Structure formats: C-alpha cells, structure tokens
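Given as structure tokens, the chain that follows is alone and in the form predicted on its own.
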Amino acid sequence: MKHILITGGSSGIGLAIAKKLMEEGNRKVISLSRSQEKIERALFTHPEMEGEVDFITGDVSKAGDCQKVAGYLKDRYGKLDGLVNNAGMLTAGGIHDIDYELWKANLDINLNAPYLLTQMMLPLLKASGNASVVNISSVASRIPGRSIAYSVSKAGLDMITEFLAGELGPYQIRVNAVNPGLVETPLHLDSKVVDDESMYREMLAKSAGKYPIGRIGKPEDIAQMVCFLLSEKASWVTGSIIRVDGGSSVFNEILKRKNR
C-alpha cells in the first residue's frame, strides 16, 4: 500500500488528484488542508471518498502544523510514498499593489510551505526507499503572469525542485515539478483574482483563444500528469519542470488560426 500526502487536496487539482488516486486503488490518499469548510464540501461533492480518503487539517506554513502532520503519519503509516506540494495562493497584481504582508503570505505557502513540509517529511519519505514528492507550480514561473508574488514564488519552487532532485536522489526519492496552464479551479474566485462567477467565466473564455489545444485546462488534466509521476512509470524521472498548459507557453499571436 503507497501512502500519498497531497496539500490543498480537498478542492481543485488537489482534490482531482487525490480522486484520481483513490480510483487507481492500493493507495492511501491523506488530504492536508486549512479549510474545514473546503473539506466538508469536498465530501458532499464526492461522498464515495467519505472513509476512502484520510481528510485532516493543517496550515502547511506553520513549523507546528507541519511537525504534528508528521508525527500522526509516522504513527498511523509509518512511511510516506508520495508528497504533493500543491497548496497554493494568488494575489494579482504589481509592486504597486501588493503590500509587504501579501507579499510574504503568497511566498510563506506556495514557496515556503513547500520547502518546510518536504524538510519534515524526510523521515518518513527515506523510509518509503522509492518515494517521489511532485511540486504543483506554474508556467508563471517562467512567463510573468497576473501577479508579481505567484510568479515569483513558483519560479522558486522549480529551483527547489531541480535542487532537491540532485540532493535527494541518494535516497530513492524523485522529486519533479508540473506547471500547468489556467485551469478552472476555484483558486481565482477564492483569492478574488476576479469578483464574482460572471467575470470567471468572461476571463475563461477569453483565454481559451490564446491555448493551441483550444480549451483551458481541467483539474483532471493536471491529476493524470502528477499520478504518473507519483508512479513506478516514472522511476527514472526526476528534476523535471513539466509544462502541462495546453500549449498555452508556445501560443503564437501572430499566427492565426485556421478552419479546418
């Protein structure tokens, strides 16, 4: 039995993923998250998850959080085959809008976070002797996106990944990163990128024209790619950026796009 820790898993790619590996059987899906409310309504959605799925609460950028999620997985598993890094907060705008104190929460989770519960993980990943961690980042690591801080704190999670990669690789334990595209998740609403669901729906629309595929991307898209890095089939991956955006980085403004 693999035991997979997915963060931010009870909504959005976290909660995808965690469905998608509960669905391919032999493995223990715990699902770290802030929100009790995101957790109750991630259960009402997918009741079939209730007892299948191991919900428990913890805000990945506290040192105490992380230390207590680490002695309940040492005491109930023993062992950790996978860690997913996938909660994460957006802020948009520039350095005229975003204040100090935003600044340093959108990097305590989706940079910090990651750095602090890979480093408590440790243990129990060495413990597993195959174990892969899979970095949820952004093609806005590489292409400045709508906000200065995502798109800062993601490009400094790619380098955490390709650096834990070469340090870690000793031990049996891959670690890669995805980067997806937009994809429709709840994050933008939550983090009030856009008001309300009328403007969601106008942005997702209007972005779909600048993805070569033709569509923005789902939460199930993003689950395919990490449950195959979290697998044997990857076994020989690790320290791989990989882009999973539609086509979104290489989209060609000036060609136009021709009828079939």
Ligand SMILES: NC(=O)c1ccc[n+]([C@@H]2O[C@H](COP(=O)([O-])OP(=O)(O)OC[C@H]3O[C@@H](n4cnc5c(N)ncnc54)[C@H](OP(=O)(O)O)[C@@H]3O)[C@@H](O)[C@H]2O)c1
Second form
Amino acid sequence: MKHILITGGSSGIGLAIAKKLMEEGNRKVISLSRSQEKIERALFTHPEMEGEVDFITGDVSKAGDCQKVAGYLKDRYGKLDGLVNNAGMLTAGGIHDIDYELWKANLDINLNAPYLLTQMMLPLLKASGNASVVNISSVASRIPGRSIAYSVSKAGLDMITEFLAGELGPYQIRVNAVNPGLVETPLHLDSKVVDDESMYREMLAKSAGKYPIGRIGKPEDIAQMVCFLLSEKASWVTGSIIRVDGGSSVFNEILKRKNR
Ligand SMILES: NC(=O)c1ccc[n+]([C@@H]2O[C@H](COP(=O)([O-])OP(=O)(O)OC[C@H]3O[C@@H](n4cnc5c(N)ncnc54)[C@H](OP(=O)(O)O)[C@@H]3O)[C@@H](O)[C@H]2O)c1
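And the form predicted in complex with the named molecule, for comparison with the form predicted on its own?
Now the full complex is given, and it begins with the chain already shown.
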C-alpha cells in the first residue's frame, strides 16, 4: 500500500489528484487542508471518498500543524511514498497592491510550506525507499503573471524542486514540479482575483483563445501528470519542471492571426 499526502486535497486540482489516486487503488491518500466546510463539500460531491481518503485539518503555513501531521503519519502509517505540495494562495497585483503582510502570506503558503513540509517528512520519505515529491507550481513561475508574490513564490518552488532532486536522489526520493496554465477551480473566485462568477466566466472565455489546444485546463488534466510522476513509471524522472498548460506558454499571436 502506497501512502500519499496531498496538501489542499479538498478542492480543485488537489481533489482531482486525490480522486484519481483513490481510483488507481492500492493507495492511501491523506489530504491536509484548513476548512472543514470545504472537506464536507468535497465529500458531498464525491461520496465514494468517504472513509477512503483520510481528510485531516491543518494549516500548511503553521510549523506546529505540519509537525503534528508528521507525527500522525509516523504513528499511523510509518512511511510516506508520495508528497504533493499543492495548497496555494493567489493575491493579484504588483508592488502597489500587495502590502508586506500579504506578500509574506503568499510566500508562506506557496514557498515556505512546501520546504518545511518536505523537510519534516524526510524521515518518512526515506523510509519508503522509493518516494516521489510533486510540487504544484505554475506557468507564472517563468513569466510575470497576475501577481508579483505568486510568480516569485512559484519561481522559488521550481528552484526548490531542482535543488532537492539533486540532494534527495541518493535516498531514492524523486522531486518534480508540475506547472499548470489556467485551470477551472475555485481559486480565482476565492482569492478575489475576479469579483464574481460572470467576470470569471468572461476571463475563462477570453483566455481560452490563447490556448493552442483551444480550451483552458480541467483539474483532471493536471491530476494525470501528477499521478504519473508519483508512479513507478516515472522512476527515472526527477528534477523536471513540467508545463501542463494546453500550449499557452508557446501561444503565437501572429500565427493565430495568419491561420484564421
Ligand atoms: N487554478 C489554476 O488556474 C492554477 C494554475 C496554476 C497553478 N495552480 C496551483 O494549483 C494549486 C491548487 O490550486 P487550485 O486551483 O486547485 O485551488 P483551490 O481549488 O482553491 O484549492 C486550494 C486547496 O488548498 C487548500 N489550502 C489553501 N491554503 C491552505 C493552507 N494554508 N493550509 C492547508 N491547505 C490550504 C484549500 O483548502 P482550505 O482553504 O480549506 O485550506 C484547498 O483545498 C495551487 O498551488 C495553485 O497555485 C492553479
């Protein structure tokens, strides 16, 4: 039985990863997130997860909560075969908009938490003998996106990925990042990047035209890649930063105008 911890498994991309892993079988998925209400919503839409996915509550940006989770996993499961650092926060804006407190909050969740959690999980990951860490970054790590704090935190997460792949390879711990393009999840509405549902729909429709594949992403598109990286099929893949973005990073406005 493989034991896999996902941060933020109660919503969006994390929920799709938890569901796919559960369906693959022979995996115990543990999800760590804050809101009990979101967990109940997830179980309402996916009743098959009840009793199968171990939803626990805690805040990844609090060292004490991460420590508790490490203790819980050690006592209950004894090892960890997969860690998906997925929980994230997005505050839109540049230096005129994001004050220092918000800057720190974004970095705490998106950058410091994956570092801290990976560090705290090391004894359990080493005990696996064949472990995989997947960091959910973003295409915004390589281009300034909607938020300075978000882009900087994800750029740092890419470097954590590359650094740790080199450091932890000898312990048979692989470390990779998946960098999604725009994916339809509650993130943008919850983070107030858009004011309301109609503004969100407009943003999705406008963005779709910039994806060569012709649509924005679904959480399942990302889950497929994450599950591959967690599996033994990816046993020689480490230190990779993998864009899963419908080609948005290579979109070419001039070609689009020429061809249509
Ligand atoms: N959606 C996109 O377009 C997109 C694109 C590129 C990258 N990403 C990345 O994908 C990841 C998942 O995003 P999503 O779109 O699936 O967002 P989402 O639907 O809002 O889900 C976020 C999950 O993270 C949990 N979470 C947030 N802060 C947390 C904290 N401090 N401690 C523990 N859990 C926390 C949330 O639960 P609680 O609030 O209950 O804690 C929720 O389960 C993020 O890292 C995001 O940056 C998303």
